[in-house]
Every structure is written in structure tokens, then in C-alpha cells.
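Only one chain comes next, encoded as C-alpha cells, the form predicted on its own.
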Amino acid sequence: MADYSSSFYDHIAQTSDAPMGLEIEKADGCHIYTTDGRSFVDLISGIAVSSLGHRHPAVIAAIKQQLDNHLHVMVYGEFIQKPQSAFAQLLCDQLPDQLDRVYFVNSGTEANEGALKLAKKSTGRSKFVAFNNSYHGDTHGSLSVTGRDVYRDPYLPLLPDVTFLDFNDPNQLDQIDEDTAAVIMEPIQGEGGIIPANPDWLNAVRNRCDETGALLIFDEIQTGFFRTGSLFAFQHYGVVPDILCLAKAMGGGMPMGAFVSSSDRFEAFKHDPPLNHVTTFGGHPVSCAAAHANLKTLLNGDFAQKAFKIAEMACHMLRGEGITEVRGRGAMLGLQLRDADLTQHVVEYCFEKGLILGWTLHSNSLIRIAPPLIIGDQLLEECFQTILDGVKKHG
């Protein structure tokens, strides 16, 4: 088999000085296999993407069937394409009545970009409210509402009129006012450290938006599709957003994103001028076919209970010296360790033992745990034991 590692380092634009550098041969279920004969358990699902594992049979069958029909045929929104329409219908059937229309894109940051534009266009306002330690993507608009200066500062100036509040602080909500187009937030901050919203505070945010006419945007790019134990995290809270942003696990491994809102609100994209938000590849028929099969499989399974079982096992097993907290919801968990040095050693130890763990951009002492929802109890137990062994070895 050809070795492409030199091409990777010579011609692929790198985003860090130390990429993981695994040369992938195949991925299947919960495992990733490399060209040098090693296998790894993917305990982060490709960063919350592969909730049904890698290459789920239903998703693969849908992709193959669509390949025999057509690929790209026209830019977004002009031709009626069965994979788009069928998936949009199934998705909207799972949502409250006011979230009845979907705009398909290719990624999470594109979903957030579209949501910001829709909020401005439909309200006629320009101010946004976001939250410290949030993460909404790396394109300019999404970065403008991301609450981490270390990532924002190299690209200033960004969008003007963005106000950052403290997450879960009820004393700052008066800064949401009649000039605010939208409040954008994650119901559970992901890169910010796996921090769930306080239910009372989230309801207060919703109420303040209603009082001022500001829209509420939920970035559920990480939390969606049963990752937290419900199809979407907002369902835990009983708080419905005005715009819902989705991606990651949506496509079953294919590039896919969306923002969802009301039909009335989407009227703003039709005029002054027409076609004022367009995409060439958004809603690609192969991605939509994969996403449709992915969602049908999730809805027909017991994945809500599986997410809670994963959390229960994690809280039961991941205890002891060096571990200070397990937090999050369902299968979106953060393992807080004593310090950065221990965290680095544990991640490296687990990697050597064939276990891929994650991290967040916010904390160097937090390990991300987001396994595929298909993972068996025995394999999950073995993974948690490997983490414990790493903590004990280096603690």
C-alpha cells in the first residue's frame, strides 16, 4: 500500500505543529484502522460526528443508491430533489411547529453564518449577543460571536456590535435590548468545557428575547441527534429557539449542516434582493440521502437511553485521585483532571493503547468523551478502564 504520509506533511495545510498523523486504511463501527496494522477505538466519534459509528450499513446503502441516481445537478433551491425534500420533511416532523423550514448547508460554521444573516435580515437589527467561552466556528461571522479572544484577536476587526455576556449569569440579561437582532448560544458549551446551561437561566434568556423582540439562536451543532439523550438538547429544557443550527452528526459521516426556522422568517431571504443567501453544494443529494438514513435509524433505535447509559457508566467508573469531575449530559461528557500535565499524559497513554480521546479548545485539563451511540457496554467499560489505568499510572 502506498505511503501518503510525506504528501500529507508536504502539501496538506496544517493547523497545528503536531497533528495526530494516523494514516487511515479503514473505519468501521467504533474502530479506526491504520495502514500499519493498528486499530483504535474512536471514543470521540470524529468529534461528535459518527453517532452511529463509522460506515453504518443504512447510511452506506442510502449513499450507494443515490450515487446511481444523480450527484449535484443545480445550485441550492432551484430543482426539486427527492433526497432534499424527504429529509427536510422527516427533520421538520420532529420539531415544534414554528421550526418548519430548513436551509441546508455543508458545515456547522455555515449554519451559524446563515442564522446570523437570517436574524439581521428578518429583524432589521444589527446587534448580536453571545457568550464568553462559546465556540461557533472559524469563519468570520461565526468567529465574531465566538467568546475566546485567543482565536478572535488574530483576525480583528470582526463583525461590529457583538456583546459578550457570562454564560449562566442572570444579572447581565438587560444587555439584550431592542437593538439586538439575536442571541446566539450553545445549550451546552462544548469547546468551552462541556458546560450545560442552567435551566432557569435559559428560560430567562428566552423570556428576555421575547420581551425585546430579539431572536434566540441555538447552536446545536455538537448537541444534536441524541448526543445528549434527546434528539436535540433544547428538548431537555423546554425552551424552543427561533433558529436552530445543526451539523456534525446530522450527515452520518457526510458533510452536512442546516439552520431551521419558521416559514415566515425565511421570507426575508426571497427579496431585497432575491437570492440573497445562496449556496452551491448545500443540501447535496448524497449528503441528504445519508442524513435521511441516519435520522431514520436514530429515530427507530433506543439511542436516548443509550446516551444516558453512557453517562451513567462514566460517572460510576471514572472516579479516583486525579479525576475531579465528570460533567455534561448523555454522551457529551467532559472528564476534568487535576492539571494539564496529567491530562497530556493520560491522552498520550490512551493513544498508545489504541484509544482516541478528545480535548477542547478552552481547557488543557479536560478530556472530551463522546463515543458512538452504538458502542457496546463491554467495549465502553474497557475504554474507561484504560483511562483509569492512565490516570493511575501518571497520577
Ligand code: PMP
Second form
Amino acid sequence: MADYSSSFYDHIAQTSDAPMGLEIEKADGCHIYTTDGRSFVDLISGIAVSSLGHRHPAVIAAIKQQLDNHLHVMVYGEFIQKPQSAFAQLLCDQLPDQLDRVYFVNSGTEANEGALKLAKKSTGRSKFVAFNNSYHGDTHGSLSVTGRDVYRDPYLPLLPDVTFLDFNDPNQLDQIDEDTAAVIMEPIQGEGGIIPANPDWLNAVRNRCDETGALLIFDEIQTGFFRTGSLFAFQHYGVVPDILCLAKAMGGGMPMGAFVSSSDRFEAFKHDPPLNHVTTFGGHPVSCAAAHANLKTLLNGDFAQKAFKIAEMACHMLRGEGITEVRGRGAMLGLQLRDADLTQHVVEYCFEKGLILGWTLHSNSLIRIAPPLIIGDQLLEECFQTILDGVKKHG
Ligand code: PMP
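Now the other one: the form predicted together with this ligand, given that the block above is the form predicted on its own.
Now the complete complex, all chains and molecules, led by this one.
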């Protein structure tokens, strides 16, 4: 049998000196199976992607059907493709009236790139306001509004006109001014450590944007599609953004991103220059078919309730010495441990026991938990017990 493991290490560009290196045979539901016969529970959903679990039958059926019709036919925006139009319609039906137009792209960072460009183009301004500890992606524009120097410094200079404020600090909002094209933020910071926005503060940000004519961009790439217990996190807060960025769980496991705004605002993308934001594969018909089936299935289930149940179980079970806090919203949870050493031991212990946990880019003492929303109570209890055992053993 060919050894694909050595090809991975010899020919795939590596992103660290220590990749997890599981050799995947198959993934189904909450489980990932490896070629050496092990099985793992995926308690992080491929980093907040597989909300319906891996290979949900409805998503697989939609993909197979689309494969029999057509694959790529033309760059985004030219041809009428049923999977794109049908999905855009269903998505807009769930959103407030002013979010009535979808621009499809391929990833989260590309969604944010498009949103920043749309904000510049439609306001004629170039300043952005972003937040310390934010994460918006790794292409140059998104990195420019990402609030962590360790990721930015090696790539300076980035976009010149970005002001960073402290998340949840009401005293800095006067820095959003008449030169500001947009404020970009995650309603619940993900990589920054699972930090929800304070509702009063978020309303104050919205008001300040309205006063100054700055647009409000919500990066819901991680919080979208019921992860936090409502279809989108902005619905918890009753604060509607001018541009909504989506990806990750959107495609049901297929690559997919979008930025959503109003028809009026998107007028700016029709000319000067022609096409404005070309994306060859944006809104790929197979991804759209998958995304449509994914959203239909999510809307027909009780996943909002399920996300809250997951939070409840986590808060109830994950207590004890070494665990200083469980925070987050719905099934987007962070388990704050005493220190980095304990965190590493617990993650390694769980991995040995067949449990995949997440980490965040900006913290080494936080375990991230984002289970598939289809997970059964018993399996979840077993996973939490494994985490507790790990904390006890190393605490
Ligand atoms: N924004 C947020 C809030 C994210 O969590 C991520 C990915 N972790 C991104 C943007 C970038 O998404 P992608 O990896 O699809 O480019």
C-alpha cells in the first residue's frame, strides 16, 4: 500500500513543526476514523465547521445530485445557477430586509476581504476600526484588521489606516469617526478566547456607527449557523450589521464563504473597476447545493435548543480544580484552565483517549469546545468525563 504519510511530510507545505498528523480513513457523524484503526470523537467540528456532523446524509445527497448536473461553469456573477440562487434565496429569507444580497466567495478570509472592499467602495472612506485580540483571517486585508501583533508583525506593512480598540470598552468609541469606512468585529471573539460582546457595548458601537456613517461589519464566520444557539449571533443581541460575513459551517463541510449586505450598497460593485471582486470559484455549484441542504436541515431541526443544552451540560459538568471558567455562548465554548502546562497535558490526554479538542490562536490556556450539534447527550457526557479525568490526572 502506498505510504501517504511520508508524502504528507515530504511534499505538503507544513504549517508547524508538530502537525496532529492523523491519517484519515473516513469521517461520519461525530467520529473521525484513521487508517491505523483508531476512532476519535470530533469535539471541535473541524474547527466550527461540521455542525451537522461529518457527511450528513442530506448534504451528501445534495452534493451527489449536483455532481450529475454540473460542476464549475463560469466565474461568479455571470450565469444563473440554480444551487446558488436557491441558496441565496433561503439565506436572505432568514435575514432582516436590509441584508438582501449575497456575494459568494470560497472562504472566511475572502468574505472579510470582500466586505472591507465593499465598505471602502460604498462609503468612499478608507479608515477601519477593529479590535484587539480579534481574528479575521490570514490574507493581507483580513490580517490588517486582526488584532494580534504576533501574527501581523512578520507581514508589515499591512493596510495603513486601521485603529484598534479594546473589545467591550465603551470609552474608546469616539475613535469611530467620519473618516471611518467600517468597524469590523466578531460579536463573540473566537480565536481571542471565546469572549462575547457585552450587549450594551454592542448597541453603543451600532449607535456610534450610525452617528458617523461608518458601516458595521460582523464577522460571523465562526458564530454562524446555530453555533451559538441562534442562526446568527447578531440575533441574540438585536443588533443588525451593515455587512455580514459567513463561512465555516455554511457549506456543511464544503468550502464556502459569503458577505451579505443590501442591494443598494452592492450597486458600488457593478462598475469602476469592472467586476470589482473577481472570484472564479465563488459560489461553486456543489458547495451551494451542499450549503442549501445544510441550511434547510439546520432550520428544520431544534439546533438552537441543542446548542444551549450543550452549554448547560458543559457548565454543569466541567467543574473542578484546574478549571477556572467555562465561557461562551451555546455550543461555542471555551474551557479556561489554570495554565498552559495543564492545558497541553489535558489536550494530549484526551487525544490519546480518542477525543479531539480545539485550541485558540491567541491563548495557550484555553480549550475550545464546539461539538457537532447532532451529538447525543450520552456521548457528550462521556467526552466531558474524559476531559475531567485529564484535568484530575494532571491538575
Ligand atoms: N474570521 C473568523 C472569526 C474566524 O474564526 C476565521 C477562521 N478561524 C476566519 C475569519 C478565517 O476563515 P478562513 O480560515 O475560512 O479563511
